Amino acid sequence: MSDKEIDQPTGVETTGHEWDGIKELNNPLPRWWLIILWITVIWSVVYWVLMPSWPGLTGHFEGVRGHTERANVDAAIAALESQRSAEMQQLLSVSSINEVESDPQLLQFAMNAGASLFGDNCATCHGAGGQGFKGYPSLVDDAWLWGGALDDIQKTLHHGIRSTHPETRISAMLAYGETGAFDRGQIDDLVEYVMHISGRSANQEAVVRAAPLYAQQCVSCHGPEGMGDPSQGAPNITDAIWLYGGERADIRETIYSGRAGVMPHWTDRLTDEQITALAVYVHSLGGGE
(Lines of atoms letter the chains of each structure in order from A and count residues from 1; the text may use other names and numbers.)
(Lines give C-alpha, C1' and ligand atoms only; values in the text may rest on other atoms or scores of the structure.)
Protein backbone atom coordinates (compact mmCIF):
# COMPACT_ATOMS: atom_id res chain seq x y z
CA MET A 1 0.00 0.00 0.00
CA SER A 2 1.12 3.55 -0.69
CA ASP A 3 2.26 5.52 2.30
CA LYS A 4 1.42 8.79 0.52
CA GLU A 5 -1.30 10.91 2.01
CA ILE A 6 -4.55 11.16 0.09
CA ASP A 7 -5.98 14.63 -0.36
CA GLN A 8 -9.51 14.31 0.96
CA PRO A 9 -11.31 16.96 -1.18
CA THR A 10 -9.90 15.60 -4.47
CA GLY A 11 -9.01 12.00 -3.62
CA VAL A 12 -5.58 12.49 -5.26
CA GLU A 13 -2.38 11.22 -3.72
CA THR A 14 0.04 13.94 -2.55
CA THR A 15 3.76 14.06 -3.32
CA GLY A 16 4.66 14.70 0.28
CA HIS A 17 5.73 18.26 -0.46
CA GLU A 18 4.10 20.93 1.62
CA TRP A 19 4.63 24.68 1.84
CA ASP A 20 2.82 26.99 4.21
CA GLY A 21 0.06 24.45 4.65
CA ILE A 22 -0.39 23.88 0.89
CA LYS A 23 0.21 20.27 -0.22
CA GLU A 24 1.29 19.32 -3.76
CA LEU A 25 -0.95 16.85 -5.56
CA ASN A 26 0.58 14.07 -7.62
CA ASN A 27 -1.56 14.58 -10.73
CA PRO A 28 -0.38 12.90 -13.95
CA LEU A 29 0.87 15.07 -16.83
CA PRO A 30 -1.72 15.91 -19.49
CA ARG A 31 -1.84 13.30 -22.26
CA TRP A 32 -1.45 15.93 -25.01
CA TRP A 33 1.70 17.23 -23.35
CA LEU A 34 3.24 13.76 -23.17
CA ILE A 35 2.41 13.11 -26.83
CA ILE A 36 4.18 16.31 -27.92
CA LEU A 37 7.16 15.47 -25.70
CA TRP A 38 7.62 12.04 -27.30
CA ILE A 39 7.15 13.47 -30.79
CA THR A 40 9.98 15.94 -30.17
CA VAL A 41 12.20 13.15 -28.78
CA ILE A 42 11.58 10.96 -31.82
CA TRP A 43 12.08 13.92 -34.17
CA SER A 44 15.41 14.80 -32.53
CA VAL A 45 16.70 11.25 -33.04
CA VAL A 46 15.63 11.31 -36.71
CA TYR A 47 17.28 14.72 -37.18
CA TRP A 48 20.54 13.50 -35.62
CA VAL A 49 20.63 10.67 -38.16
CA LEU A 50 19.66 12.70 -41.24
CA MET A 51 21.49 15.98 -40.65
CA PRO A 52 25.00 17.04 -39.56
CA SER A 53 25.03 16.80 -35.79
CA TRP A 54 27.43 15.10 -33.40
CA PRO A 55 30.94 16.64 -33.14
CA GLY A 56 34.00 14.44 -33.10
CA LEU A 57 37.73 14.73 -32.56
CA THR A 58 38.54 15.22 -36.26
CA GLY A 59 35.22 16.46 -37.59
CA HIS A 60 31.53 15.83 -37.17
CA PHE A 61 28.87 13.35 -38.21
CA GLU A 62 27.73 14.61 -41.62
CA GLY A 63 24.34 12.90 -41.60
CA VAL A 64 23.02 10.33 -44.05
CA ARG A 65 21.24 13.05 -46.04
CA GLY A 66 24.55 14.74 -46.90
CA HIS A 67 23.16 18.21 -46.20
CA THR A 68 25.60 21.14 -46.15
CA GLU A 69 24.80 24.84 -45.92
CA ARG A 70 28.14 25.68 -47.55
CA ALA A 71 27.00 23.95 -50.74
CA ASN A 72 23.64 25.71 -50.53
CA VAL A 73 25.30 29.12 -50.17
CA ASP A 74 27.65 28.37 -53.09
CA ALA A 75 24.68 27.37 -55.23
CA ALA A 76 22.74 30.50 -54.25
CA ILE A 77 25.71 32.74 -55.06
CA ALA A 78 26.22 31.02 -58.41
CA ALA A 79 22.54 31.48 -59.25
CA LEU A 80 22.68 35.15 -58.27
CA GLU A 81 25.81 35.74 -60.35
CA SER A 82 24.18 34.02 -63.30
CA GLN A 83 21.13 36.26 -62.90
CA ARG A 84 23.32 39.35 -62.77
CA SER A 85 25.69 38.31 -65.56
CA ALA A 86 23.95 40.36 -68.26
CA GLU A 87 24.16 43.59 -66.26
CA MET A 88 27.72 42.83 -65.18
CA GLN A 89 28.80 42.25 -68.78
CA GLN A 90 27.12 45.49 -69.77
CA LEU A 91 29.10 47.35 -67.11
CA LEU A 92 32.35 46.17 -68.71
CA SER A 93 31.62 48.18 -71.84
CA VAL A 94 30.89 51.42 -69.97
CA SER A 95 33.36 54.23 -70.70
CA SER A 96 31.56 57.26 -69.26
CA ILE A 97 29.04 58.03 -66.55
CA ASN A 98 26.63 59.29 -69.21
CA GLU A 99 26.28 55.77 -70.61
CA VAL A 100 25.20 54.47 -67.22
CA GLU A 101 22.86 57.35 -66.46
CA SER A 102 21.12 56.96 -69.80
CA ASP A 103 20.07 53.42 -68.86
CA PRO A 104 17.89 53.56 -65.71
CA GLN A 105 17.95 49.80 -65.20
CA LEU A 106 21.73 49.59 -65.51
CA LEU A 107 22.15 52.64 -63.26
CA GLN A 108 19.96 51.09 -60.56
CA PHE A 109 21.89 47.83 -60.77
CA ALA A 110 25.27 49.61 -60.57
CA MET A 111 24.14 51.74 -57.64
CA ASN A 112 22.84 48.77 -55.66
CA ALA A 113 25.93 46.67 -56.32
CA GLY A 114 28.25 49.62 -55.71
CA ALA A 115 26.60 50.53 -52.40
CA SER A 116 27.05 46.98 -51.14
CA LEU A 117 30.69 46.88 -52.25
CA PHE A 118 31.36 50.29 -50.70
CA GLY A 119 29.92 49.22 -47.35
CA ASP A 120 32.00 46.03 -47.34
CA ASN A 121 35.31 47.47 -48.54
CA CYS A 122 35.49 51.27 -48.36
CA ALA A 123 33.36 52.60 -45.51
CA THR A 124 35.97 51.72 -42.87
CA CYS A 125 38.28 54.47 -44.18
CA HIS A 126 36.00 56.82 -46.08
CA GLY A 127 32.95 56.61 -43.80
CA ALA A 128 29.54 55.11 -44.46
CA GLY A 129 28.49 58.18 -46.46
CA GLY A 130 31.87 58.79 -48.06
CA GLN A 131 32.47 61.85 -45.87
CA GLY A 132 36.02 60.80 -45.05
CA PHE A 133 38.08 61.49 -41.94
CA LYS A 134 41.35 63.23 -41.17
CA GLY A 135 43.89 61.42 -43.32
CA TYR A 136 41.19 59.70 -45.37
CA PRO A 137 39.79 61.65 -48.35
CA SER A 138 36.19 62.78 -48.56
CA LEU A 139 34.41 61.44 -51.62
CA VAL A 140 31.51 63.88 -51.45
CA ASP A 141 33.32 67.12 -52.32
CA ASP A 142 34.76 68.27 -55.65
CA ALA A 143 38.45 67.94 -54.73
CA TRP A 144 39.99 64.93 -56.50
CA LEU A 145 43.73 64.38 -56.22
CA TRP A 146 43.76 62.05 -59.23
CA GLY A 147 40.63 63.19 -61.05
CA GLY A 148 36.96 62.50 -60.39
CA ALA A 149 35.78 61.30 -63.80
CA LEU A 150 34.50 57.74 -63.98
CA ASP A 151 37.63 56.39 -65.67
CA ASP A 152 39.84 58.22 -63.14
CA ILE A 153 38.00 56.63 -60.22
CA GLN A 154 38.18 53.22 -61.90
CA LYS A 155 41.93 53.58 -62.38
CA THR A 156 42.41 54.52 -58.74
CA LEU A 157 40.40 51.49 -57.66
CA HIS A 158 42.30 49.20 -60.02
CA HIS A 159 45.82 50.38 -59.20
CA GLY A 160 45.57 52.14 -55.85
CA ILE A 161 47.76 54.99 -54.62
CA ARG A 162 51.23 54.12 -53.34
CA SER A 163 50.04 50.52 -53.18
CA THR A 164 51.83 47.30 -54.10
CA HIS A 165 50.35 47.27 -57.61
CA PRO A 166 53.07 47.71 -60.28
CA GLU A 167 51.03 50.46 -61.96
CA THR A 168 49.97 52.23 -58.77
CA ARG A 169 49.62 56.01 -58.74
CA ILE A 170 52.64 57.59 -57.07
CA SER A 171 53.00 61.00 -55.46
CA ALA A 172 54.62 62.09 -52.23
CA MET A 173 54.81 65.14 -50.05
CA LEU A 174 58.51 65.26 -49.13
CA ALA A 175 59.65 65.47 -45.51
CA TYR A 176 61.53 68.77 -45.81
CA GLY A 177 62.24 68.99 -42.10
CA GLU A 178 63.25 65.41 -41.40
CA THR A 179 65.59 65.36 -44.41
CA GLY A 180 67.18 68.67 -43.41
CA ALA A 181 66.20 70.41 -46.65
CA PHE A 182 64.59 73.26 -44.66
CA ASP A 183 65.36 74.46 -41.18
CA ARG A 184 62.60 75.22 -38.71
CA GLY A 185 62.60 78.93 -39.55
CA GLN A 186 62.09 78.22 -43.22
CA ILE A 187 59.32 75.76 -42.42
CA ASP A 188 57.58 78.34 -40.24
CA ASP A 189 57.85 80.85 -43.10
CA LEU A 190 56.32 78.33 -45.54
CA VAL A 191 53.47 77.72 -43.13
CA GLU A 192 52.70 81.44 -43.23
CA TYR A 193 52.94 81.41 -47.01
CA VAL A 194 50.40 78.58 -47.25
CA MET A 195 48.12 80.41 -44.84
CA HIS A 196 48.43 83.49 -47.05
CA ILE A 197 47.61 81.85 -50.38
CA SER A 198 44.69 80.00 -48.78
CA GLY A 199 43.13 83.37 -47.94
CA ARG A 200 43.84 83.53 -44.23
CA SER A 201 45.71 86.00 -42.07
CA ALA A 202 49.46 85.50 -42.09
CA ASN A 203 52.72 87.15 -41.14
CA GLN A 204 53.55 89.17 -44.27
CA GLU A 205 57.29 89.32 -43.58
CA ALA A 206 57.37 85.54 -43.39
CA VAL A 207 55.33 85.34 -46.60
CA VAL A 208 57.93 87.45 -48.42
CA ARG A 209 60.78 85.32 -47.10
CA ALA A 210 59.03 82.08 -48.08
CA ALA A 211 58.16 83.11 -51.64
CA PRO A 212 61.55 82.06 -53.12
CA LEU A 213 61.41 78.72 -51.23
CA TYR A 214 57.94 78.03 -52.55
CA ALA A 215 59.03 78.86 -56.11
CA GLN A 216 62.03 76.53 -55.85
CA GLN A 217 60.49 73.55 -54.10
CA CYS A 218 56.71 73.62 -54.32
CA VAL A 219 55.63 75.13 -57.64
CA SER A 220 56.38 71.98 -59.66
CA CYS A 221 53.59 70.13 -57.85
CA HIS A 222 51.23 72.71 -56.38
CA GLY A 223 51.58 75.33 -59.14
CA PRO A 224 52.48 79.01 -58.87
CA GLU A 225 49.06 79.88 -57.44
CA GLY A 226 48.84 76.79 -55.23
CA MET A 227 45.95 75.32 -57.22
CA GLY A 228 47.52 71.87 -57.35
CA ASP A 229 47.68 69.35 -60.17
CA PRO A 230 45.25 66.37 -60.12
CA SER A 231 47.22 64.58 -62.83
CA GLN A 232 50.06 63.99 -60.36
CA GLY A 233 48.03 63.87 -57.18
CA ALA A 234 49.12 67.30 -55.94
CA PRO A 235 46.40 68.94 -53.80
CA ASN A 236 45.04 72.44 -54.12
CA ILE A 237 46.30 74.37 -51.08
CA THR A 238 44.20 77.48 -51.66
CA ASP A 239 40.80 76.03 -50.77
CA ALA A 240 39.30 74.95 -47.45
CA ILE A 241 39.69 71.22 -48.10
CA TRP A 242 42.55 69.77 -46.06
CA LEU A 243 43.18 66.05 -45.98
CA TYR A 244 45.45 66.21 -42.93
CA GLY A 245 44.11 69.40 -41.39
CA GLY A 246 44.59 73.05 -42.32
CA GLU A 247 45.66 74.61 -39.06
CA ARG A 248 49.21 75.92 -38.64
CA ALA A 249 50.29 72.90 -36.60
CA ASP A 250 48.89 70.54 -39.24
CA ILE A 251 50.59 72.35 -42.11
CA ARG A 252 53.87 72.52 -40.20
CA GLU A 253 53.74 68.75 -39.57
CA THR A 254 53.00 68.12 -43.24
CA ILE A 255 55.99 70.17 -44.40
CA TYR A 256 58.31 68.79 -41.73
CA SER A 257 57.43 65.07 -41.89
CA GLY A 258 55.78 64.70 -45.29
CA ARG A 259 52.65 62.75 -46.14
CA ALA A 260 52.27 59.47 -48.01
CA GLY A 261 48.96 57.77 -47.31
CA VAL A 262 48.10 54.50 -49.04
CA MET A 263 45.02 53.62 -51.07
CA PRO A 264 45.07 49.83 -51.64
CA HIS A 265 44.46 48.44 -55.08
CA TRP A 266 41.38 46.29 -55.55
CA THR A 267 42.26 44.40 -58.75
CA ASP A 268 43.04 41.22 -56.82
CA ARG A 269 39.88 41.41 -54.70
CA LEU A 270 37.16 42.67 -57.01
CA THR A 271 36.25 41.84 -60.60
CA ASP A 272 36.34 44.47 -63.34
CA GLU A 273 32.54 44.62 -63.27
CA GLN A 274 32.49 45.15 -59.50
CA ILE A 275 35.09 47.91 -59.77
CA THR A 276 32.97 49.66 -62.41
CA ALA A 277 29.85 49.39 -60.22
CA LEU A 278 31.83 50.73 -57.25
CA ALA A 279 33.18 53.60 -59.37
CA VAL A 280 29.65 54.53 -60.46
CA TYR A 281 28.53 54.56 -56.82
CA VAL A 282 31.50 56.68 -55.67
CA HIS A 283 30.88 59.08 -58.55
CA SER A 284 27.26 59.44 -57.44
CA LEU A 285 28.18 60.46 -53.89
CA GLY A 286 28.33 64.05 -55.03
CA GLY A 287 31.93 64.79 -55.86
CA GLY A 288 32.36 63.05 -59.19
CA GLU A 289 33.35 65.09 -62.21
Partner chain sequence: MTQLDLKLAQEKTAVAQAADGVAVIDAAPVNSAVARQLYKKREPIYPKLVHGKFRVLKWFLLFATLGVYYLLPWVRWQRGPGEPDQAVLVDFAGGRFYFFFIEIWPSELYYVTGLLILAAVGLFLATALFGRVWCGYACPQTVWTDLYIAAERLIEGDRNQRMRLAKAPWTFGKVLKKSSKHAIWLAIAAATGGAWVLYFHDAPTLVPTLFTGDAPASAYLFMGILTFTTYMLAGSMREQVCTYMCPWPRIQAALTDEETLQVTYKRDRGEPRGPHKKGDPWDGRGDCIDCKACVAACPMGIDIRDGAQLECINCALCIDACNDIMSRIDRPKGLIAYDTDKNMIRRTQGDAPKVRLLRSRTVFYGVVFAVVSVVMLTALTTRATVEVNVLRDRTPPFVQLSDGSIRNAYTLKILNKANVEREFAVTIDGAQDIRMEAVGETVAANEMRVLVRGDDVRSIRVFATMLGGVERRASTPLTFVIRDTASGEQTDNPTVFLMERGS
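Numbering follows the first chain given and starts at 1. Every value quoted in this text rests on a predicted model; they were computed, and no experiment measured them. Superpose the two forms; the largest set of C-alphas matching within 1.5 Å is the rigid core. First, how it differs from the form predicted in complex with its partner chain.
- Once the cores line up, the CA of residue 224 ends up less than 2 angstroms apart between these two forms.
- Comparing the forms between these two forms, the C-alpha position of residue 14 differs by 2 angstroms or more, with the core used for superposition.
- After superposition on the rigid core, the Cα of residue 23 moves by 2 Å or more between these two forms.
Right, the form predicted on its own is done, so what does the form predicted in complex with its partner chain look like?
Partners and other molecules have been left off, which leaves just the chain.
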Protein backbone atom coordinates (compact mmCIF):
# COMPACT_ATOMS: atom_id res chain seq x y z
CA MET A 1 0.00 0.00 0.00
CA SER A 2 2.94 2.32 -0.51
CA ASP A 3 1.61 4.10 -3.58
CA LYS A 4 -1.68 5.84 -2.99
CA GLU A 5 -4.37 5.64 -5.58
CA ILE A 6 -6.08 8.95 -6.16
CA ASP A 7 -9.66 9.00 -7.36
CA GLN A 8 -9.84 11.29 -10.37
CA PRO A 9 -13.05 13.34 -10.14
CA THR A 10 -12.75 14.07 -6.43
CA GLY A 11 -8.97 14.06 -6.00
CA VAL A 12 -9.36 11.97 -2.86
CA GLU A 13 -7.24 8.97 -1.95
CA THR A 14 -9.02 5.61 -2.13
CA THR A 15 -8.79 2.77 0.37
CA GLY A 16 -7.95 0.35 -2.43
CA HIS A 17 -11.17 -1.57 -1.84
CA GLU A 18 -13.22 -2.11 -4.95
CA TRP A 19 -16.68 -3.55 -5.50
CA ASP A 20 -17.91 -3.93 -9.07
CA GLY A 21 -15.78 -1.03 -10.18
CA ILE A 22 -16.82 1.23 -7.32
CA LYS A 23 -13.91 2.30 -5.15
CA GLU A 24 -14.18 3.45 -1.59
CA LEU A 25 -12.82 6.91 -0.92
CA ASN A 26 -10.67 7.47 2.14
CA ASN A 27 -12.21 10.74 3.32
CA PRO A 28 -11.08 11.62 6.83
CA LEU A 29 -13.70 12.34 9.45
CA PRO A 30 -14.37 16.07 9.70
CA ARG A 31 -12.13 17.80 12.22
CA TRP A 32 -15.01 19.39 14.13
CA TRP A 33 -16.67 15.98 14.43
CA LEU A 34 -13.52 14.42 15.85
CA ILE A 35 -13.09 17.29 18.31
CA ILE A 36 -16.62 16.80 19.59
CA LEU A 37 -16.03 13.05 19.85
CA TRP A 38 -12.90 13.56 21.97
CA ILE A 39 -14.64 16.16 24.13
CA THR A 40 -17.42 13.67 24.87
CA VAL A 41 -14.87 10.95 25.65
CA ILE A 42 -13.07 13.24 28.10
CA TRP A 43 -16.38 14.40 29.54
CA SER A 44 -17.44 10.80 30.19
CA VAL A 45 -14.39 10.33 32.44
CA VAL A 46 -15.23 13.54 34.31
CA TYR A 47 -18.78 12.31 34.65
CA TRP A 48 -17.67 8.96 36.10
CA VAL A 49 -15.81 10.81 38.83
CA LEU A 50 -18.54 13.32 39.62
CA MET A 51 -21.63 11.16 39.40
CA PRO A 52 -22.66 7.70 40.66
CA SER A 53 -21.15 5.35 38.11
CA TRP A 54 -19.26 2.07 38.47
CA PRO A 55 -21.05 -0.92 40.05
CA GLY A 56 -19.17 -2.81 42.74
CA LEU A 57 -19.77 -6.08 44.55
CA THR A 58 -21.72 -4.62 47.46
CA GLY A 59 -22.90 -1.32 46.04
CA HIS A 60 -21.69 1.26 43.61
CA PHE A 61 -19.30 4.16 43.42
CA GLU A 62 -21.38 7.13 44.55
CA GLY A 63 -19.43 9.89 42.84
CA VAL A 64 -17.74 12.82 44.52
CA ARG A 65 -20.86 14.96 44.22
CA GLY A 66 -22.91 12.40 46.15
CA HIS A 67 -25.75 12.99 43.71
CA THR A 68 -29.04 11.11 44.14
CA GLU A 69 -32.39 11.82 42.52
CA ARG A 70 -34.13 11.16 45.84
CA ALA A 71 -32.21 14.03 47.45
CA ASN A 72 -33.13 16.27 44.50
CA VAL A 73 -36.81 15.44 44.90
CA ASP A 74 -36.66 16.09 48.66
CA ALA A 75 -34.96 19.42 48.05
CA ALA A 76 -37.50 20.37 45.39
CA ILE A 77 -40.39 19.49 47.69
CA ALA A 78 -38.82 21.42 50.55
CA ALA A 79 -38.32 24.43 48.30
CA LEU A 80 -41.93 24.25 47.16
CA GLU A 81 -43.17 23.96 50.73
CA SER A 82 -41.15 26.92 51.91
CA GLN A 83 -42.48 28.88 48.94
CA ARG A 84 -46.02 28.08 50.00
CA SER A 85 -45.40 28.29 53.73
CA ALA A 86 -46.60 31.89 54.16
CA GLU A 87 -50.07 31.19 52.78
CA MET A 88 -50.19 27.75 54.41
CA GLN A 89 -49.37 29.38 57.73
CA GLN A 90 -52.14 31.87 57.12
CA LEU A 91 -54.56 29.00 56.48
CA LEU A 92 -53.52 27.46 59.76
CA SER A 93 -53.82 30.65 61.77
CA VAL A 94 -57.33 31.75 60.77
CA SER A 95 -59.59 31.68 63.79
CA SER A 96 -62.50 30.44 61.70
CA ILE A 97 -62.34 28.73 58.36
CA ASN A 98 -65.02 31.15 57.12
CA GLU A 99 -62.44 33.92 57.17
CA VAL A 100 -60.68 32.30 54.23
CA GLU A 101 -63.51 33.10 51.84
CA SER A 102 -63.54 36.77 52.73
CA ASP A 103 -59.88 37.22 51.74
CA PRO A 104 -59.70 37.02 47.91
CA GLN A 105 -55.98 36.22 47.80
CA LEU A 106 -56.15 33.53 50.45
CA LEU A 107 -59.30 32.10 48.87
CA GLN A 108 -57.53 31.84 45.52
CA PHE A 109 -54.57 30.11 47.13
CA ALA A 110 -56.77 27.68 49.07
CA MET A 111 -58.79 26.85 45.97
CA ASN A 112 -55.70 26.17 43.88
CA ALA A 113 -54.05 24.10 46.60
CA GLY A 114 -57.33 22.32 47.29
CA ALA A 115 -57.87 21.52 43.61
CA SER A 116 -54.59 19.63 43.34
CA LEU A 117 -55.16 17.84 46.66
CA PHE A 118 -58.65 16.91 45.48
CA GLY A 119 -57.30 15.46 42.26
CA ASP A 120 -54.73 13.38 44.15
CA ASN A 121 -56.87 12.13 47.01
CA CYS A 122 -60.59 12.55 46.43
CA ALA A 123 -61.33 12.31 42.72
CA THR A 124 -61.07 8.50 42.69
CA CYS A 125 -64.38 8.17 44.54
CA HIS A 126 -66.03 11.58 44.18
CA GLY A 127 -65.14 12.16 40.50
CA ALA A 128 -62.79 14.66 38.91
CA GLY A 129 -65.26 17.52 39.29
CA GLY A 130 -66.78 16.23 42.54
CA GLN A 131 -69.87 15.03 40.68
CA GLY A 132 -69.95 11.75 42.61
CA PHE A 133 -71.23 8.31 41.62
CA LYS A 134 -73.85 5.94 42.95
CA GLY A 135 -72.89 5.38 46.59
CA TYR A 136 -70.28 8.17 46.48
CA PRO A 137 -71.91 11.50 47.29
CA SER A 138 -71.86 14.33 44.82
CA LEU A 139 -70.03 17.34 46.29
CA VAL A 140 -71.42 19.80 43.76
CA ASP A 141 -75.08 19.69 44.74
CA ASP A 142 -76.77 21.12 47.82
CA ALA A 143 -77.57 17.84 49.63
CA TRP A 144 -75.20 17.13 52.52
CA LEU A 145 -75.55 14.08 54.75
CA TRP A 146 -73.33 15.50 57.49
CA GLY A 147 -73.70 19.21 56.73
CA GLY A 148 -72.21 21.32 53.99
CA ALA A 149 -70.93 24.33 55.93
CA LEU A 150 -67.17 24.89 55.81
CA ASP A 151 -66.50 23.55 59.30
CA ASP A 152 -68.77 20.51 58.70
CA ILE A 153 -66.75 19.61 55.61
CA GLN A 154 -63.53 20.22 57.51
CA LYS A 155 -64.65 17.90 60.30
CA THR A 156 -65.69 15.17 57.84
CA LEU A 157 -62.27 15.38 56.22
CA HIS A 158 -60.48 15.19 59.56
CA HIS A 159 -62.40 12.29 61.04
CA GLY A 160 -64.03 10.47 58.16
CA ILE A 161 -67.34 8.68 58.13
CA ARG A 162 -67.53 5.20 59.65
CA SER A 163 -63.74 5.27 59.46
CA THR A 164 -61.14 3.92 61.89
CA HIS A 165 -60.69 7.32 63.55
CA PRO A 166 -61.93 7.36 67.18
CA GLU A 167 -63.94 10.53 66.58
CA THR A 168 -65.37 9.37 63.29
CA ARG A 169 -68.85 10.37 62.22
CA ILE A 170 -70.93 7.24 62.62
CA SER A 171 -74.48 6.11 62.04
CA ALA A 172 -76.06 3.35 59.98
CA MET A 173 -79.08 2.59 57.92
CA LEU A 174 -79.91 -0.83 59.31
CA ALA A 175 -80.61 -3.85 57.14
CA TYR A 176 -84.28 -4.13 58.09
CA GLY A 177 -84.97 -6.92 55.64
CA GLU A 178 -81.94 -9.07 56.19
CA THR A 179 -82.30 -8.96 59.95
CA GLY A 180 -85.97 -9.85 59.70
CA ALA A 181 -87.11 -6.67 61.43
CA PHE A 182 -89.57 -5.93 58.61
CA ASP A 183 -91.38 -8.47 56.50
CA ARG A 184 -91.75 -8.21 52.78
CA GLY A 185 -95.15 -6.51 52.92
CA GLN A 186 -93.94 -3.89 55.36
CA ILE A 187 -90.97 -3.11 53.14
CA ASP A 188 -93.21 -2.77 50.07
CA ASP A 189 -95.46 -0.40 52.02
CA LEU A 190 -92.49 1.70 53.18
CA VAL A 191 -91.22 1.96 49.60
CA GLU A 192 -94.61 3.42 48.61
CA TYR A 193 -94.43 5.77 51.60
CA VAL A 194 -91.02 7.10 50.52
CA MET A 195 -92.28 7.52 46.95
CA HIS A 196 -95.18 9.50 48.34
CA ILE A 197 -93.22 11.90 50.55
CA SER A 198 -90.71 12.56 47.78
CA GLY A 199 -93.56 13.87 45.68
CA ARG A 200 -94.19 11.01 43.32
CA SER A 201 -97.26 8.88 42.65
CA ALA A 202 -97.69 6.00 45.08
CA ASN A 203 -100.24 3.41 46.19
CA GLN A 204 -102.24 5.42 48.74
CA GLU A 205 -103.42 2.34 50.68
CA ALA A 206 -99.84 1.22 51.19
CA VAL A 207 -98.87 4.75 52.26
CA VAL A 208 -101.56 4.73 54.91
CA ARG A 209 -100.47 1.27 56.09
CA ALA A 210 -96.81 2.32 56.28
CA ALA A 211 -97.35 5.59 58.15
CA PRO A 212 -97.35 4.10 61.69
CA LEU A 213 -94.33 1.93 60.86
CA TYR A 214 -92.45 5.00 59.60
CA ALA A 215 -93.38 6.94 62.72
CA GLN A 216 -92.15 4.11 64.87
CA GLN A 217 -88.94 3.02 63.11
CA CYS A 218 -87.71 5.81 60.81
CA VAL A 219 -88.61 9.11 62.44
CA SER A 220 -85.72 9.13 64.89
CA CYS A 221 -83.23 9.63 62.07
CA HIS A 222 -85.13 10.85 59.00
CA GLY A 223 -87.52 13.07 60.95
CA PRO A 224 -91.32 13.24 60.90
CA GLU A 225 -91.37 15.00 57.51
CA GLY A 226 -88.54 12.87 56.10
CA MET A 227 -86.26 15.91 55.94
CA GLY A 228 -83.31 13.98 57.42
CA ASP A 229 -80.87 15.09 60.08
CA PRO A 230 -77.33 16.21 59.25
CA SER A 231 -76.19 15.61 62.84
CA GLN A 232 -76.71 11.88 62.31
CA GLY A 233 -75.93 11.73 58.62
CA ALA A 234 -79.53 10.88 57.85
CA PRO A 235 -80.50 11.88 54.29
CA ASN A 236 -83.47 13.98 53.33
CA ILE A 237 -85.77 11.48 51.59
CA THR A 238 -88.19 14.05 50.21
CA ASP A 239 -85.89 15.79 47.71
CA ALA A 240 -84.65 14.98 44.20
CA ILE A 241 -81.23 13.72 45.23
CA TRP A 242 -80.65 10.01 45.85
CA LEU A 243 -77.22 8.73 46.79
CA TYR A 244 -78.14 5.11 46.05
CA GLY A 245 -80.86 5.77 43.45
CA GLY A 246 -84.46 6.90 43.93
CA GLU A 247 -86.42 4.27 42.02
CA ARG A 248 -88.60 1.72 43.81
CA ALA A 249 -86.05 -1.08 43.40
CA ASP A 250 -83.26 1.13 44.81
CA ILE A 251 -85.34 2.19 47.80
CA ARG A 252 -86.39 -1.41 48.47
CA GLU A 253 -82.75 -2.53 48.38
CA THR A 254 -81.77 0.25 50.77
CA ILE A 255 -84.41 -0.74 53.31
CA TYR A 256 -83.74 -4.47 52.92
CA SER A 257 -79.92 -4.48 53.03
CA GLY A 258 -79.13 -1.20 54.76
CA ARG A 259 -76.48 1.33 53.74
CA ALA A 260 -73.21 2.24 55.42
CA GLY A 261 -70.78 3.95 53.07
CA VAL A 262 -67.29 4.66 54.34
CA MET A 263 -65.21 7.79 53.92
CA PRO A 264 -61.67 7.40 55.29
CA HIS A 265 -60.27 9.99 57.68
CA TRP A 266 -57.43 12.19 56.41
CA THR A 267 -55.81 13.39 59.65
CA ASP A 268 -52.95 10.95 59.21
CA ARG A 269 -52.36 11.61 55.55
CA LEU A 270 -52.85 15.36 55.15
CA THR A 271 -51.74 18.28 57.28
CA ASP A 272 -54.27 20.55 59.00
CA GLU A 273 -53.65 23.36 56.53
CA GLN A 274 -54.07 20.99 53.61
CA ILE A 275 -57.40 19.85 55.03
CA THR A 276 -58.47 23.47 55.42
CA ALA A 277 -57.56 24.19 51.79
CA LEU A 278 -59.41 21.05 50.70
CA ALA A 279 -62.50 22.03 52.70
CA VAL A 280 -62.51 25.48 51.07
CA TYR A 281 -62.18 23.90 47.65
CA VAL A 282 -64.95 21.36 48.22
CA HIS A 283 -67.16 24.11 49.60
CA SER A 284 -66.52 26.17 46.46
CA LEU A 285 -67.55 23.31 44.18
CA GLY A 286 -71.06 24.54 44.65
CA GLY A 287 -72.73 22.64 47.41
CA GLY A 288 -71.53 24.84 50.23
CA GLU A 289 -74.13 25.82 52.77
